[in-house]
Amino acid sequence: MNINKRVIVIGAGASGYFAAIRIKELCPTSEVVIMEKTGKTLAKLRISGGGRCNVTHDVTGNAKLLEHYPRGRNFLKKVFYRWGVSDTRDWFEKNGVELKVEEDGRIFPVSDSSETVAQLLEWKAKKLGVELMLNSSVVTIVPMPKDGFYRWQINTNTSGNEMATDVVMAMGGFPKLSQYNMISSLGIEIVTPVPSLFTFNINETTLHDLHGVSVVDAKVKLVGYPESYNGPLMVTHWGISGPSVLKTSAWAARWLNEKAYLNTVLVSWVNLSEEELRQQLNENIRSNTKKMISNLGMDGVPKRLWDFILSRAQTPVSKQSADLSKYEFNKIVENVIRMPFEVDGKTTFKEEFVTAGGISLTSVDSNTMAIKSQQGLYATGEVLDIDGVTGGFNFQAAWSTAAILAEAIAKQ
């Protein structure tokens, strides 16, 4: 076979594998090599979604899809027009991975196992002839003279080097700015990374005692930040977590970083307006005047949480509903709909770490994912200053950016 290009993909994650596969699908005569610094492939994909792999999200229309990206929305307009959710679903299902849509819109393999997705990508790459080089950490990416066949020399930690006509940077996001030095040395602008998608640490033992308690539609509001975010919320051993918290952390990532992750958060345990809550609570009391307030409860609020709310409201759990004072009633309402906690730090999960930051999108052509200042150099996935909220959106950005650059490389 006459090789017309040699492409090196740096990183054996989701975007790297998908880029390599799509390049070979579109241009079978190309030689494609994935270089991975560790001895494992698709490590983050395998543990994502609780080991189930949240492949993408069931969203109707790109306008709605773009609403889930705190950073990169404008850039992704063209990208998603070329490769959207339906393209992702079609590709996986045509390649044997049956998908299902859950009630909240998240899309998983029917097998409920990330191994189904990982094994498909590994098998497909191998079948197409993609070469895999493990334990090959790239040290420098060096441009070659313009008159030669190869445009890039890749130097590794083993003192060896690989030549390439095209290079795809798919190494994922890094938590420290210094970890982007190899990229910035090529004159590529880097947006300082900060964590995104993290849980809130709250140093309150009485809250920790509720660990495992969850509500399905809470509202989370950071004092001083303009927006609030809804979704499930769970109490943990160290504070609060769940989609509503993760969504808040993503949108407010830089704001919270500037605050050193110290701030007051207001939690509404129910998705009701104050007027609706007062009406519901009044009706409940009128219908159950002889019930102890502890047994009154509220729809969607677990018993342990209800007792915690009463304690916060300084209301005796043994008091009868009919004897509730106006002050106690107002305190209960306040703690149901605006319970304050002091956030004292964050907790991120190393394997599922997502950053806000990376390669500045002003350096990248959204039509091709090529670095504007460097011929034959591309970027995909979380190495870019793109991040989505939890729910399969970061994977969708990975599949889409990889697909776009593969098409561009194949057309050369």
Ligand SMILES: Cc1cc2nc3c(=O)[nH]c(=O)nc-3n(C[C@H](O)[C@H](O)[C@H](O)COP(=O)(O)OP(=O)(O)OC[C@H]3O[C@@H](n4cnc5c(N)ncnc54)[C@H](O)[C@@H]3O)c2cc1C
Given for the second form:
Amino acid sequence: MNINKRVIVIGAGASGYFAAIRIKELCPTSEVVIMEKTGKTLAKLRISGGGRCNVTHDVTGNAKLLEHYPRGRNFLKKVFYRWGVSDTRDWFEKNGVELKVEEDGRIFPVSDSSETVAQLLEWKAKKLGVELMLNSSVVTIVPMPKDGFYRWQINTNTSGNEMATDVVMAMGGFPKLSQYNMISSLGIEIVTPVPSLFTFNINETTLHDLHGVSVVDAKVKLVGYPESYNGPLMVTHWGISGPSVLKTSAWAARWLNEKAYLNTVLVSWVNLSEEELRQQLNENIRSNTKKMISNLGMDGVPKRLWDFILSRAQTPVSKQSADLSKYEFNKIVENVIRMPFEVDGKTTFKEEFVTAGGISLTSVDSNTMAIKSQQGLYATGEVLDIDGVTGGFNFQAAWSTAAILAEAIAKQ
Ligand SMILES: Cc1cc2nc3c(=O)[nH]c(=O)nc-3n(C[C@H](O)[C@H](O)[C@H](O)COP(=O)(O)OP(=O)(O)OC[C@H]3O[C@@H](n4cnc5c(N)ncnc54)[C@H](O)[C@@H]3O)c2cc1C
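So the form predicted alone is up there; where is the form predicted in complex with the named molecule?
The complete assembly is shown below, putting the previous chain first.
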């Protein structure tokens, strides 16, 4: 076969694998090599989605899809237009991975196992002739003189040097700015990385005692931050977690980092306005005057949580509903919709977590995923300053950016 290009993909994660496969699908005459610094492929994908791999999300229309990206929204407009959720679903289904949509819109393989997705990517890459070099940590990407066939030399600290016409950076995110030196030394701007998608630590034993309690539609508001976020919330051994907290951590990732993860958070345990709550509580009291306040309860609020709310409101649980003072009533309302907690740190536990920051999108052409200042150099996935909230959005960005650059490389 007459090889017309030699592409080196740095990183055997979701975006690197998908880029390599799509390049070979669209341009079978190219030689494609994946270089991976560890001895394993697709390590993150395998543990993703609690071992089930949340491949993407069922969203109608790109405008809705874009709402789930705290960083990269504008940039992704063009990218998703070219490769969106339906393209991802079609590709996996056509290649034999049956997918299912869960009630909340998350899409998983029917097998409920990330292994199904990993094995497809590995099998497909092998079948198409993608070469895999494990234990090959790339240390420098060096541009070659302009008139030669190869535009890049890739140096590793383990397996010598490789020459390439095109290079795809698919190294994922890193916690420290210094870990991007290989990229920034090429004159590419890096947005300082900070973590995104984490749970809040709250040092309050009485809250920890509620661990396991959850509500379906809480509202989380960081004091001083303009927005609040809704969704399920869970009490953990160390604080609060669940989609509403993860969403808050994603949108406020940089803001919270500047505050060293110390801030007051207000939790509304129900999705009601203050007026609606007052009305509901009043009606409930009126029709249950003889009931102990502890037994009065509230729709959507588990009993253990209700007692916690009463204790925070300094209202004796044995009090009869009819005897509730105005002060106590107001305190209960306050603690149902604005219960304050002091956040003193963050935890990433089992859940999806990602890096906010990375290659600045001003350096990248959204039509091709090429680095504007460097011919034949591309970037995909989490190494870019793109990240989504939890729910399959980070993988969707990885599949889409990889698909776009594969098209561009194949067309050259
Ligand atoms: C626990 C967990 C669960 C998650 N669950 C989900 C989910 O269900 N849905 C979702 O959408 N997202 C999920 N995510 C996020 C998602 O996994 C990532 O956004 C996605 O894996 C990014 O893919 P990537 O290929 O860009 O990077 P990665 O998957 O991080 O792959 C990068 C690869 O590059 C290699 N590498 C790095 N530097 C070098 C170098 N110098 N030389 C050679 N190789 C190098 C790394 O070893 C790694 O193998 C989860 C994340 C975590 C941590």
